[in-house]
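There is one chain below, alone, in structure tokens, taken in the form predicted on its own.
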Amino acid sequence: MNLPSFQYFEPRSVKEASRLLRQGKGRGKILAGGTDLLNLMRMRSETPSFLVNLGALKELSFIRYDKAGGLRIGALTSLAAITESAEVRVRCPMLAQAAEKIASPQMRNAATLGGNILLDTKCPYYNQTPLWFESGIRCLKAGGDECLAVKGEKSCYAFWSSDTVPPLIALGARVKIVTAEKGRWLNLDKLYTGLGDKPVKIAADEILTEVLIPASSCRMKGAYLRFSQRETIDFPVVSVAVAAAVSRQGKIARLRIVAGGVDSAPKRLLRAEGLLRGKIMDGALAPAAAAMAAREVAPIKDVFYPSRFKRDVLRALVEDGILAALDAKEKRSPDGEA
């Protein structure tokens, strides 16, 4: 399916690309891959009326770690190079394994880290051709009246399904988002709405730029875990990223708990990290915090899977995802059982 047609522009500077998205007043879209954004607009999801490609902006591309500040990550260096860089695998592993779980190869030469921060929710009533779009089937965000995947909602249930979202909360990333006159930084959690249809909250002239993981993050054990139909290509049904630091006493000291898949957002699971901060783990812990972890999330609505079936599989998932993390001798066996 051909593109829609557009401007093109490939600007020399963050401050020159911010200034042309600001003179577009949201008629722009910012181009980094283009993996996501060039397939929903042959699909007619997303008709922008110009391009502002980011491609030339090397600076932008980069990996760098030091102990006072931490690992530091351009917005536009591709997927492949986090999973290939020994700084990441050594510092946080952890956001390299989600890394490598995208899609294929070829695309993750050129998905980058920004783009898969800010990726949209996802949703089959949304994500259609336009041939359905032309039977009068429309969806809240496709400018229909109501959610189609929960009928007679004004909300939309689209789902957030980033791989490398959950593992960057759970190590406390921020990240920089600037425009031509300024910039800010942003706890990572922080940058979503919870909403379907507009899930991020950043202005139309605004770039995000850097990531920043901190140094006192880079010291604490991770694993990240999902469920999908296939291993990779596909976006995961429900994703879990645990990251957790013991004390010289064995208590568990600090720990964070996300999941994806479950909401219109990435998900702490607080009240799972509540039940398991500040104990000693033991073999019961693990599946109990899984057990508070299900009950934590709010009714899952999903075309495809029903709730209960998610619930298991973050159950399963959350559970696992500590004793990774905490490398704990009980292990899972395939039947479930310690």
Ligand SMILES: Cc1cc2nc3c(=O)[nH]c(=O)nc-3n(C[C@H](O)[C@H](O)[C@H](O)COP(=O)(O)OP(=O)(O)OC[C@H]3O[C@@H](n4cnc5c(N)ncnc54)[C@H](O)[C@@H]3O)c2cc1C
Contents of the next structure:
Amino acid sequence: MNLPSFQYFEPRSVKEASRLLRQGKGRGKILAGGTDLLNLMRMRSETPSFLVNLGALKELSFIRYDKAGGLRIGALTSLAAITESAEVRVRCPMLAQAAEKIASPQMRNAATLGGNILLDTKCPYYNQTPLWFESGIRCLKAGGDECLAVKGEKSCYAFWSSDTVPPLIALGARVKIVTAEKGRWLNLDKLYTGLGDKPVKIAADEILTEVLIPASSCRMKGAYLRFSQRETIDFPVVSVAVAAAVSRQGKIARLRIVAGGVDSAPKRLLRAEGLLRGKIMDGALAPAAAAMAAREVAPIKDVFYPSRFKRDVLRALVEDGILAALDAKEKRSPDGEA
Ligand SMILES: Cc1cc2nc3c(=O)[nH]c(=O)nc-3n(C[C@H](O)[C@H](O)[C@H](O)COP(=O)(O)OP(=O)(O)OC[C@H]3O[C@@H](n4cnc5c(N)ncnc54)[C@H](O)[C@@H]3O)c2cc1C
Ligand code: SF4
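Show the other one: the form predicted together with the ligand, since we just had the form predicted on its own.
Up next: the whole complex, starting with the chain shown before.
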């Protein structure tokens, strides 16, 4: 399917990119790897009048670790670079595991971390061809009057299903958002609105430039698990990231459990976390926390999966994720430092 026509810009700096976007008053879009955006444009779900390609901004592609600050990853870093980075594999292995599950090797060469963090939500009634829309079936997000997945509803419930985001939130990641004049840092989980048709809080002239995983999180153990229809080239149906730190006495001192695919934003499973925090792991705790997690979510039924099925999958992934995370070996740096 052809792309619609659009103007194309290749700015030489983040400031220039932000100014171009501001002048466009919402009619322009940032192009990173294009693996999601260009598909949406082919489907005519997105019709920006111009694209601002960040490809020339090599300074946004980097992976750096320092003991005090933590692990910093530029927004334009490719998913392939993340999976191959010794620094990421040792400091935050579950991020490398998650990136490795995305799409295919060819797509991971083009796809970027920033694009994955700002991925649009997905829904079988919206991610459709122009032919489908010509038949008159148009839901709220596609400009119609009401939601088709939850009949008659005036809100959108499309699912958040980016793979890198649950691990990043579990690791307490922060993101830097920049305009031509200023920059701000915010906790990654604060970037999401929970609204299926407008999932991220980012202004038209704002650019995500980097992600920071604090040094204290780089010492946490972790696991990322997902269920998808196909092993490769497919989005997760449900995903779970668990990050944990255990005290010298064997108690779970810090813990975050984050799910994808069950809501319009990545979801912290706070009650399940509360059940485990401060406890010494025993055989009954992981299933109890997993059952609690399943009660914390209410995924809508979509055309492929009933809500009950997603809850059951989530319960299994949370139980396995807790056990896998707590079993994960203590981490060592590439140079042997603990
Ligand atoms: C067949 C197929 C399978 C896929 N499988 C998966 C999967 O398993 N898991 C998964 O998570 N994803 C999957 N994807 C989606 C997509 O490939 C990835 O999410 C990818 O990481 C998106 O990154 P990108 O650089 O290509 O983003 P783009 O498509 O370039 O951009 C995505 C969005 O982010 C915005 N954006 C990008 N960078 C910035 C920035 N720095 N600042 C502000 N806004 C920005 C763009 O304007 C756009 O709205 C799949 C896609 C396809 C087509
Ligand atoms: S959840 Fe409803 S409004 Fe949102 S994309 Fe799906 S059908 Fe459309």
